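Below sits a lone chain in structure tokens, taken as the form predicted on its own.
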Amino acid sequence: MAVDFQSIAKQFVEHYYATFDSNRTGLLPLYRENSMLTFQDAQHLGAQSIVEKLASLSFQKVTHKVSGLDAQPTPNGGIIILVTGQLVVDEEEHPLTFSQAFQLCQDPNGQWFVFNDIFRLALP
């Protein structure tokens, strides 16, 4: 049976941003020790390091507004996802535009996790 990568990608993105916006430390189970995050040029390796970075971001309140989501299957059975959208940070008047790419893989138990995560603000 083929993997419904579009449906998995949509569900993942909804879950990821809902968790990020309400409890960033709750993202820990989505990463593994070999996962990598590149956040505005800075690289973080391992689930703990990634979540520490995300939890240390200076804003108190954030809302992700996804405007685009593209997904494709990868040869190893994974899924690559590209998300574009806007961030509303601490109720600022002007949202920030962002893009984020995820590579999802499955562990030996069939659980999806983030292997690669690349985040970039679209700054002038």
The other form holds:
Number of protein chains: 2
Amino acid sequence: MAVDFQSIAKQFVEHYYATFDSNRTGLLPLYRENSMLTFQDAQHLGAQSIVEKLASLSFQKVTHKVSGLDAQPTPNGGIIILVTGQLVVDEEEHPLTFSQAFQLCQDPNGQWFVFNDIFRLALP
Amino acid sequence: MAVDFQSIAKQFVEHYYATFDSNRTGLLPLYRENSMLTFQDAQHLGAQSIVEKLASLSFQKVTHKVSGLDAQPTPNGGIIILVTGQLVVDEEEHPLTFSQAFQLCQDPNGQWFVFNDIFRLALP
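To test you: the structure above is the form predicted on its own. What is the structure of the form predicted in complex with another copy of the chain?
Below, the chain from earlier opens the complete complex, with every other chain and molecule after it.
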């Protein structure tokens, strides 16, 4: 059966940012041992290292607002996603523009996880 | 031998935007029959359809300036790339901020081509 990649991408993105904005360590189950994160030039490999990085970010409060969400199937049965949006940290007045690319893959149990994750803020 | 994915990504991105800005139909060899483009919500499948779309964009002159370029290897031996930057069309004074995600794959002859291509302008 063809995977409904658009629905999976939308559900994933909603879940990802809701979790990021409420409880960053709750993102751990979305990554695996071979997952990669590139976050503003810093590279992290593996679920534990990735979530430690995300949990260590210095802001207390963050809110992501998604403005663009596009998805395509990939050759290995995965899904590539490009998210664009804005985020507000702590009591900052001005939102920051961000882009984030994901590749989701399925594990042997059919669970979707993040294999590739690249995050970048737009230059001011 | 491990693929030097960072160098390949950098070379590809330089070639892609240099070609885009000088001769859009010259992008044809970078796509294949199963390549996908999502361009501001419109979806195109296959090299011919993709390049027709790009060639039909209404501006005469465009200049891309890359500010962020990140790459990671993907499970099928491909490379995922996130580009952020600005572009100026025709005689417009104000640059537009864009994000573009690619997945490059190798064909049986070892040639790299674009399997996934997602382009989006940031909201003003």
